[in-house]
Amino acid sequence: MIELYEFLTGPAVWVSFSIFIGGLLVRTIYLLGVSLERDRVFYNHVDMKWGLRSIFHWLVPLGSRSLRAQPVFGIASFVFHLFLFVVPLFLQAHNMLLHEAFGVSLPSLPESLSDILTIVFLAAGVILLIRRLVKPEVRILTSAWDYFLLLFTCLPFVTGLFAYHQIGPYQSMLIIHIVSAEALLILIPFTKLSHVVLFFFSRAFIGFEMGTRRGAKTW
């Protein structure tokens, strides 16, 4: 088991960070080339003013009209994808993996607050997922897979609070969280995942198209 978590902390976290990375700069250099092949006309019409602002509004909460329509899910999707990234990155044990695999840190989270960052980052997944459920509109667009990559992102979540506070087998679950958040990474550039930089693109596409274009706002 001490060699296991060695590896999972060691040269896993290597290959994980570098096929994220990797990945994510590749996909999105590929789809760049193909949009420049074959939307050639749609790049006269970029203006970078318009497509900030798309962004900016699709970034903070209630920004756009279709968000404050579904107040609930617009608050818990802006919580969720927010946690997502500060839990993870402000979380003391993993400053400590940070520095001990790549030298560097950041600054941590008080504990009691990851844990309480970490409890509505799950409460939000959980209103993501009830939506899914029990909205045809959305139900009958979301496979099999959506479910999975949903529950499949709140894993490390819940195997990491479940490890520090020593519910359950702590090594076997330390060991899944590890895991899970290597796998996450990994799955990031080849799945819907992958929006957490496609994201960028396609609302300053949108702003370039529906602002410079036709004057007309994206929210």
Given for the second form:
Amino acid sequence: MIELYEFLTGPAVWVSFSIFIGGLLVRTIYLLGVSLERDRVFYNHVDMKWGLRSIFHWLVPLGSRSLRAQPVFGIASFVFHLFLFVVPLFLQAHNMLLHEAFGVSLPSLPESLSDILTIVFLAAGVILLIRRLVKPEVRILTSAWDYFLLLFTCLPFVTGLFAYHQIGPYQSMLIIHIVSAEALLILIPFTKLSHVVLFFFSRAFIGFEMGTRRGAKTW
Amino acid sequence: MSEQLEKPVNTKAIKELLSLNDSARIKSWLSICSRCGLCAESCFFYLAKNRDPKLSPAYKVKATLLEIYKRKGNVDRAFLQKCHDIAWGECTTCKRCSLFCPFGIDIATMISTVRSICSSQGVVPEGLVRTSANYRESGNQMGMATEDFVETCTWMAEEACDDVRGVEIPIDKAGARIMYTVNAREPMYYPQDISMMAQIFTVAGESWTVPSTGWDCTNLPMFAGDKALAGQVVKNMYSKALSLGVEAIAITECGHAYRSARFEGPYLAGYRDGNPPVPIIHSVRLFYEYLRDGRIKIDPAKLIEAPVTYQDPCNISRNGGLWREGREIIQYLARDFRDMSPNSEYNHCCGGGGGFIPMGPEFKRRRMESGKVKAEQIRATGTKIVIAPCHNCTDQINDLNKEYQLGIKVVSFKELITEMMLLPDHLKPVEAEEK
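Requested next: the structure of the form predicted together with its partner chain (the form predicted on its own having been shown above).
After this comes the whole thing, all chains and molecules, with the earlier chain placed first.
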């Protein structure tokens, strides 16, 4: 078990982060390469003011007309995305590991706050899941893979929470926590989760296309 | 029909189109769509048909283009027929959904790609096939001969002189400031539109001309999925403007013609920088400038007292950026303006766009069903006058008027302005002086 833990918190971290970052880089560079010839329309009408506004309004909570019409989803998806970054990055336990390994770390949130944020994150995840199941126009689009990705994104949070509070078998819980988080990182570049990067490009494009060329807001 | 279904599919052509269209945008859009369903509420087809989830924009792409890519182009006739029904019968490429998608996915562009793929296999609505043949033969959608067009212009200039003295319609006048292009339906069915425009140009003191070729600014091949022909159609117009040395090409009150000439045409015609070789100006913008600059003055006694509303044509407002100008013009013409909700760049398509009107009777039922949203929008304003600066909007709203018994009248800016403008003394018709 110790060897497994050491492997997962050692080489496996390097591998998963390399694939995560390298994969996203390769994919982005590949798409930019394709775009030079086939997406002239992306470059022809660049106006960063429109591009940035198009991005900004969809990053802030209820910044768009579309989300204001569905405030529950708007807030749930905002919270889900925000805490997906905040909790793991500013978790005390993670930063202790970071400090042990590199001697540097990010500031940490109080543990009780991390707990609350994790639970809020999971609650948001549940709202997204329920919405997928009950709204016909969302359900019809959702494949098994979409359900899997949503649940799989929540898995490291559930197992992390359980491991911290020693609910269930601690060691297995910890192992599942680490494996699922690493697997998730690896999945990101190869799935729709690549929107973590591609979001910015597609939003900038529609900002140029509708904003620069027509003066129309896309939010 | 069964014969149609048995015809072999040229998979090679589909594969070529898939590869040609496999841009970074389409690659990204197809892979990142997170199936959130937000686009559904933006679509009037979805709203009009009792929120049928199969009418959400994301579903329409998932059922067509995504599937074609997954199958690497190996699709059969039955599948293409299904794509045809979706790409033409359930979408007008109005681009409203792009404003409601968190990723700003341009679904209309993907539906246009589906149309191209169907078109490569000859699976295209009959009405559009007919117009494409006309464009090929004559350069205009009605198949009108040049001499007939020129003759119509001459005749209309004479007619216009009854209202405004000395109206001329100069044909192919090199060095004019503006080359005015029309929708081929005007010389064919509504020649008075040309007469009205000639009166407005005359009163505004405009230097203008009508070209004898490239005069039809419509571009239905753009909606029929025939990009090569669509490119040729705009090239006819651009090259005529270049040879006449005009400063700008003006577009009649037609929505998709502006989308074609100004936004999509340069790409269809192969201009790498995406800009038309000659500036394009829509008549909504032109009228606004005339009124703003006092080149056209409105008779205050004729101001419209009854409440009016404005139909934002998708390709003039959202996709043309001219929703403010449209409303500015109305401020000069009417006292009681009541906007629809939603409006401006968020306005709903009337249901007649994207080629729907020329697609003909077999699509009329759907057109009336999906037009319910527009009919209700109009009814809610409580107005009986709808200003629509687009021929397709006008036809559709006239049909909706009958279908939903709205009791309204649809008018264009041309009609209102010619009726209401003040004539300077030297332009008053001869008869009026004699009386």
